[in-house]
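The data below hold one chain only, encoded as structure tokens and taken in the form predicted on its own.
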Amino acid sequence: MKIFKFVKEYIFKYKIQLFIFLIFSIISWIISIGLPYITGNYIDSLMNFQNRQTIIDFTIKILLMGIINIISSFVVSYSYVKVQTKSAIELNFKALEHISKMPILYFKNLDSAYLNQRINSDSNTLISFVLSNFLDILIRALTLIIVFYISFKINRKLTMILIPLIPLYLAIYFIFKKPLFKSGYELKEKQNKFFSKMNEQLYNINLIKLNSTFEESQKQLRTSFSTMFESLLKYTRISYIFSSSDSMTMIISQIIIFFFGGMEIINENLTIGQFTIIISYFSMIMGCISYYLNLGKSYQDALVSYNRLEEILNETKEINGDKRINSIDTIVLKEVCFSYDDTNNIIDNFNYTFKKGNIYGIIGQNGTGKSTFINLILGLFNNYYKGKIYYNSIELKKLDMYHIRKRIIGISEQEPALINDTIGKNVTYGIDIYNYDDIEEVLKSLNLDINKFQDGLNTNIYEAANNISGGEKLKISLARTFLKNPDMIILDEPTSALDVNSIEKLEFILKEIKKDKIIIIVTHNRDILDILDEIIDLNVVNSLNCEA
């Protein structure tokens, strides 16, 4: 089964817990098979030999089996939760890791809340399905064989009457197979989109408040709910018709067993104890058949999740090579072209060389491709550009840019992304080796007094960094870049939220460290142009289609 092959590596990581789960599941199953047989024989013993020892023996057996069953059930439930939760998280992480290494343009129109909800839901569905069923399929099959054999030995006629009911179950499954899959897939998609829309309400709360668009946002949410609700009702209708067939078959089966079983007792072909055994075993038989019938339904649900995860994991990863370098001396661009839509080039036939020891400025109007240009040389558009980009004479697509960006490139964005943690953790985020005393020093050099915060470096930054100013956020991002001490520094609008004094301090730092670094600054601020060694004006470059 392809679903089992897909998830086995995540489940088998926890072999000890899985082994415990299997052993105690088998113990519980053995007790469930043995208990009806012991009970039926006990009833016949009482009918034929009424003595206290029979009662005492039976009571002791039932007590021991009950205690063992309680312990086994607890261990099974506890180990199941451990394996299921850990395995689902591993599958979650696998999918998220794959997504994080997809081409950057994959995320252009991506609904992150929808995708997170989808991955989490599908991972849990798949792991739960396999963990619940891979042993159950075997146990239920053995149960059918054993109880059919015992029932056949007790009364052949009654057992043979029940066998024709099995094909009826199989026919029902094949009738509903495709409708269940289709409606299940549709429902999961609509649910994920609805939860995404709910998340959007909270994410855009500031926009909603500023524009007082409470009614409009509620209308969007209700529209999304209505679409999801229609899919839910459709799935419920199909699922109910499918499930109700199980109840009808059970009713028919009960009528058959009580009528013919009663007749066999009257004809003295069956004892009351044997009748109770057959009744109990018949319930097990119907439970097993019902399980296999519903297994088809749950398999279709799991197949939906499997296909949706496969869609994600089959997406092409971004190009990333395996060659590593320990320093960046030059970056050379030769006839580089880039377009978002394969028609109009944002970067067109671009040629340039960046050398260590210089500060470069990237200027240009909005839409001229400043951010695109930075993403190009960082290797974020490896799947899309034409031409050649070289780091130290090595082609960009052959380089392990994950390693290079982590180790020897430092980036401060125009709108810095900070994590929901302390100031200290944000400054050192992604940096493996640093001196703790240097954190306050680098913040001080950027005109940020850490003592103004009540808990200093241990001050927590809230979600969306709304408890610190834009300037403080930018300085934390700059401090992280300088603390990293990389070979190449890229600063996107580094002065946008800084006062005059802070800008002067930033300029001083850049001039001090530029000797052994390539520094690239994207800016609209004319005041910082004085420290630049070379300027790339993308307005001119793109209009002339020539070298910078």
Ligand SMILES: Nc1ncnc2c1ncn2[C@@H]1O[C@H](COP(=O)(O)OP(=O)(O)OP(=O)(O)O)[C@@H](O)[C@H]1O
Contents of the next structure:
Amino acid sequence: MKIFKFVKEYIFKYKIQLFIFLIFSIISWIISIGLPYITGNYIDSLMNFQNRQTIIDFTIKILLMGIINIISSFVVSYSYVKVQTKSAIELNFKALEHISKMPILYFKNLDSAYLNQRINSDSNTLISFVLSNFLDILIRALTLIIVFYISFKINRKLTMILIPLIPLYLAIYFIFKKPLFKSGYELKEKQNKFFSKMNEQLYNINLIKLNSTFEESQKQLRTSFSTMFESLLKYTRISYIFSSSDSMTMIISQIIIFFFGGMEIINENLTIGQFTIIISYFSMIMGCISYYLNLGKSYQDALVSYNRLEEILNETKEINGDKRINSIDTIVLKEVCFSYDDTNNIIDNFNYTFKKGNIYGIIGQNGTGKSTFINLILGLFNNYYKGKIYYNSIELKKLDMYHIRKRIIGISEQEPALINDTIGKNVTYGIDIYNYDDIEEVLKSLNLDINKFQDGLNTNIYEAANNISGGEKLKISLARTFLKNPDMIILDEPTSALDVNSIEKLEFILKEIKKDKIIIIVTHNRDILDILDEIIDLNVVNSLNCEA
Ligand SMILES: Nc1ncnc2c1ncn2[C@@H]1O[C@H](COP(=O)(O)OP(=O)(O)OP(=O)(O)O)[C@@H](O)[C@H]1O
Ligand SMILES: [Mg+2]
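For comparison with the form predicted on its own, please write out the form predicted together with the named molecule.
Every chain and every other molecule in the complex is listed next, the one we just looked at coming first.
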């Protein structure tokens, strides 16, 4: 029930499609029950009357029912696909949206390919489970009642003989249920891991090439494949044994029907038409029972998916307030502490004030916490830090940092991430208002002539920016920051990949624009120290200890 409640909001968005799906499913069902009955009666009337009109009537009925059935089956599948795909994607997007607003440290140990696959398959499993079963559960129960009733009416004795087959069927199911579920689960996990390994091959292609680790990576792939393959074979074996015992029950039931049914016909307790009706109806009964048994299994699957999705959706979001500001005049830190693991403080009892009109430099050895510090004042660690951080005297945790980062802060990261799109789109990424002519201008001021690229601003940047150089990548990221013209600019290692000439140009730009901005630069470069108004050396800054 909780699964239905959870999924309801996504499925009911498509009410009309859902209604069409239900109506046509019911039509198909009525036909499936009526068809054997009509056929059986037809055979009997042929045996008794051999009347031409009976043949014509029957043929027309069958033709009409066939046509209706084809049409309604099509409408059922079509509307099912529509509702299923749309609702599953809504659920998928909701989980992704939630994840994107979760604290950044949640992703520390996470494999994105795995997570993506997990969300996608869970959303699909859940939605299909509800869509394909909520009507079926009722319809099958009705089928059982109706079909049993008719068979009983036709021939009580034969129906009674067939009933003991049901517990036999149940017993087979319960014997195989556990191993089947276990090996199925194992197979899924192994498949996910194998997929993840395959992904890693392409993702790390540079690393593999540069170190010529072709053999090692092939070996890893093969090992991962063989464990997956073993699970696959095991699963195939168990499901074969299960399904063959399933077919055995079916064969036994047919033998019973043919033997005792035949006897009943000879004794004139059963007509041939009725005999065919019972054959069809009994296989329907078995179908319904097998449906209910499998429902238990697919319910378990759906439950796993439900729990995994809930796990993500119940994860606390990062702290983001609702106060908005339109400019940043000061940033004040008071006794700020931050650590990744609750033991070692990376930022330890830090006090500082940043003011408009200055360029600040953050220096320190590798791993002292420069990039961490940047993320901290940008609000990415709101759930974790101690002490107080104020923007214009408003506490950071009360501010709508999504809005502020989008509008009035520009950041160029230590390892700039670019999107798979054109250079133009990369420079304007996340910026709502800009002048198109300025894009080229900004790139030029950073010593990057856009005309050297074949299609200028429309040149595509490929995955992981393989077709542009490290320095060019950095310049695109810097250009994005300057084009945005924000109130605060943060540059993490802006000079690491720049040539001497470009560094001079960057310094020139920074001096030009610093008047009404707070500019913070993380750097190891001594040359750029000249343009700094103040220097924060993280090697010496962390002095006092924080209260836990
Ligand atoms: N997500 C994380 N989880 C745990 N520890 C982290 C995480 N990110 C960084 N660290 C650790 O925190 C310390 C500071 O890292 P940070 O990236 O801030 O250093 P940095 O001063 O920017 O170094 P660099 O000069 O090399 O860029 C490092 O020891 C690093 O291992
Ligand atoms: Mg860093």
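Residue numbers count along the first chain shown, from 1. These numbers were taken from a predicted model, which means no experiment stands behind them. C-alpha atoms forming the largest set that superposes within 1.5 Å between two forms make up the rigid core.
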Ile513 C-alpha relocation of at least 2 Å between the two forms, rigid core basis:
no
Checking Ala417 here: with the core superposed, does its CA move 2 Å or more between the two forms?
no
